[in-house]
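Taking the form predicted alone, here's one chain by itself in structure tokens.
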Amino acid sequence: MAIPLKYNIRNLFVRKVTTGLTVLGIGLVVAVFLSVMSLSEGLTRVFKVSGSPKNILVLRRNSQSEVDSGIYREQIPLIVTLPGIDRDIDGNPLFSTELVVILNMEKNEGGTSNVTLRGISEKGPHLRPQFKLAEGRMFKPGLSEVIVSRSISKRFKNCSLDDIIRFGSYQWKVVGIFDADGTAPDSEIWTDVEGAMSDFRRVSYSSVLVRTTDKLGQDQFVTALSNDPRLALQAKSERSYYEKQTSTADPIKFFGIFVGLIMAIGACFGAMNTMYAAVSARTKEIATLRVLGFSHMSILTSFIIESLLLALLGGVLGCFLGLLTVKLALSGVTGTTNFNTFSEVVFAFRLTPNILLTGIVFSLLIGLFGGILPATQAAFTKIILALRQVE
């Protein structure tokens, strides 16, 4: 026979005090969980959403991101006479002959970070279908003109409309903001290829994006590259390319499961002396229960579910008290390392449902892990000791 839910629920009520502080602990570890997870969330989105499934990125040979790339300017006719890309209205091949380069700039709040230059030929925009210019006007060829993200021109010093961007000797007139729709390309800033290859004396680009037909003609491109004996360079999906930058994310990911458990286990530690107390508090109810006729079971399951109604009550303040700091205390964007390019990755904190999900599933645990020693102290409680407190 089963306890009746409805005297664990009364019970909470009763010690309004001691549950209110529980529910309270429990909601700020499940609070502080939901905002790294939704950091990592976001972080890890800008990859996952970036490039597009028809688009080929050409790197050179065991190459792991454009930065240590190289592609000579005699390859290009070969890449783009290859089979399987896509033409405009014209018939010319959709494709970018594109040069990255790392700068060190100075943030707007302080301190520097490396933000990604990215030269980029006529049809680059066109192949990127998030990329939507703001204000302003697109850069001119040879004029040291460039367009910045609008998240960068928030974030780094010199990077509004009009400014003057300076790199040592080099130095580029801001003439347009532009929005990807938090992609990769909201972390960078861009310019004519031929003028930054100039400026920084290259002779080779970093890397050539091919739009492709479609996945017959992804295939193809791909395989006539690999095949091709004159052409040391491997061919990647643009998708795919980014969502490998997802490591990125990881130590992030690490880091919030690591300080959750910790605050886990001291959440633990305060739902299991909520429970210590109820069960000191009630040893004259768990004997009459027992001599009722109530098995060990039913009162140890009693118990688990009083310590598990605690702990999603401190679930769901949390999922709150996180919906509430994402929306008005992190609804900036941030930015952090990409350990594939050492470049400033710009993002914004994103809370799912399923975050939320996994924060009342991780307050669950805290309760189950919490009850279950003052639940086996309440079920096991021998009767005759139990009775002879009963006045």
Second form
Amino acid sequence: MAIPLKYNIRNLFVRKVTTGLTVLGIGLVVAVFLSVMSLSEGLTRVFKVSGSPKNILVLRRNSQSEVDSGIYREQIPLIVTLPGIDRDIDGNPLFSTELVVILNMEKNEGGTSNVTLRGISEKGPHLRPQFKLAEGRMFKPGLSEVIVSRSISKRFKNCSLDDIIRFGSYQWKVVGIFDADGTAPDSEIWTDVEGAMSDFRRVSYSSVLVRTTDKLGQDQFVTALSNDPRLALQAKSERSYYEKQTSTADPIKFFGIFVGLIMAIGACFGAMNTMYAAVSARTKEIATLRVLGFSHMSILTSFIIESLLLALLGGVLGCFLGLLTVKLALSGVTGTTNFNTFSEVVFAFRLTPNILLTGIVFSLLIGLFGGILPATQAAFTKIILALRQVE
Amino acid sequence: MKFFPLIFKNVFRKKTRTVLTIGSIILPLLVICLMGSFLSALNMPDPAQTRGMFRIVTRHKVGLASPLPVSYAEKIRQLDGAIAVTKFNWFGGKYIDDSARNFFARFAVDPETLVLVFDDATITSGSANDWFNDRAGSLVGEDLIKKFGWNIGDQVVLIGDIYPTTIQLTIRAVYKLQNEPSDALFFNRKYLEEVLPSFQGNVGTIWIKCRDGAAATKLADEIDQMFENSPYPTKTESEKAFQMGFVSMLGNVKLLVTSLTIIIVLVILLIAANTMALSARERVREIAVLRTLGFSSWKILTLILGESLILALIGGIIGLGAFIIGLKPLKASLMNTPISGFASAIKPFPEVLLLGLIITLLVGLLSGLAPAIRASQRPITEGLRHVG
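What's the form predicted together with the partner chain like, now that we've got the form predicted alone?
Next comes the full complex, this chain leading.
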């Protein structure tokens, strides 16, 4: 025979202050956990959605990223004549030779950060389907012109349309603003690759991005490239290149779980206190229930349910607080450094339904562990002693 | 304080509750201490100011990944106020694998000038001369030696990425810096020049030790002006500013950590306040009896506030103590996690411990305030009539 749920709900509302304080405590813990996790999720997403499945990125062997790679000019014809490469209507291979330079730029909010300046060839934008020119026009080769992503333009000085980005004798005019739908180019500035090569006196490109025909073409290209003894290069799918960089979010994720766990134990203690008080105030009542014929089990279950309810209220409040924080205070894009490339990566906090669900589960665990001991104490109340007890 | 024993008895009246409350103060306090030391580590004092070192760093104005011509070092050395100049190249590469545990800073440097510029470093074992004389030798920070269990004479193999070559180094000397982590590996740039001729002539950053503070400020501007219109414009800043540049690259991490700390303080406050409310409510009748016996409402207030303060202090002292004692094993266990870089920088900063103590006192006072006022203001008759 089970004790009606109403009994527990009413009990929670009898002690408004205590219930309120405990719920708020659990709620804050859940909210902290959620905001850190949404940060890590937002950062991870950038790398998960970046890159096109058909694209192959060619880097120097042993290079971890484009920043520490190099491909000599004379290697390019060898690469683009390999089998498997997709061609446009005119029969020209679809590829972009690219140069990555890191610019140390001033942030609007003060301080500096590294931003990726990417030199691209004519086909570069075409290889990135998410790319859209939002304002202005495309840069013209040979004129020291750049286009800037909207997120970078908002976060860094001198990056609005018609501004000039200056570094001593280097200067580039911003002629366009682009959007890349939350993918990697959203953290970049683009310019003409040949202009950039001569500006920076580079003898080697950083990478070559190639569009392959299909899965078969992809395999053909990768095998041909790695078997060519003239090229000490490696080919990676663009997707997997970016996916590897999700490790950027690892420290944040670890930090979130670490802090979340310690705080959860703290909140658990708080919930336990509340439940112990609830049990001790109701000792006589519980004994009466036992006399009426409710079993140990049903009293145990009843108190655990009460604790779960208490924590669930906290969890829901936490989700609500988390949503509020992410939607209001953290709605804009923010940036941190991707230590794979040592440059800025722009992202937005993302609170997905999955993370919210984790938050609820998290709070229920707090309730469960907080409730077990007090509920056991309640279930094994000595009936006679409890009934005889004077308050 | 003749009522001290009474307060103390009250604190331990319900042992389970006391232990749980103390526990729920200790755990968040540990988190606060950790985060506080993280923030303190970011704001470490400027070595140039605290020890009269006056070091400045010159790099390519565009950014760190663009090298400068090696001749710049010689040009800078001739300027008035520059005592010593040395050249750094970030080698990068990997040691064993790409995991966070095996990541540490590796630089190709000029050994003889390095020790002149970093004259605050001490060689703790091996000798600088051994290192100078072995072109394939390396100078390794003490923290790294401990972390990897290396010894003088051990071989370290690094697989290059920026510089496509594999280099094999012998540990010849170990260094230690006073107040900073000593966790970098240095080797002779001549070694790299030999195996990789294309590397010749490029330098990543140039470090300059200046005569004094005034010379440091003057030199920084002078160097940047000298190269302003060259194909390789420079940016020169103090060592501290250079390091802070890396911190600002982290973005709003500071803000995030600070706001999390504040929320955690709120959480402890709520839990402690809850406990105090519980114990005050259970004692409504008892307090009424005390009032009838002649205890003034002021005294009741002090009794309850004292109780919450003692409770918080016990938690605080245990928490801070545990932080100081547990820091070493904690650091060691965090070494293999993604946040190892952060873990190596934490230590018990006095300001963090002080902050922990202040938070404890604050929690003790604030959590007891509402129940104490309510208990002391409640009319005696109502209290006596109260059914618990």
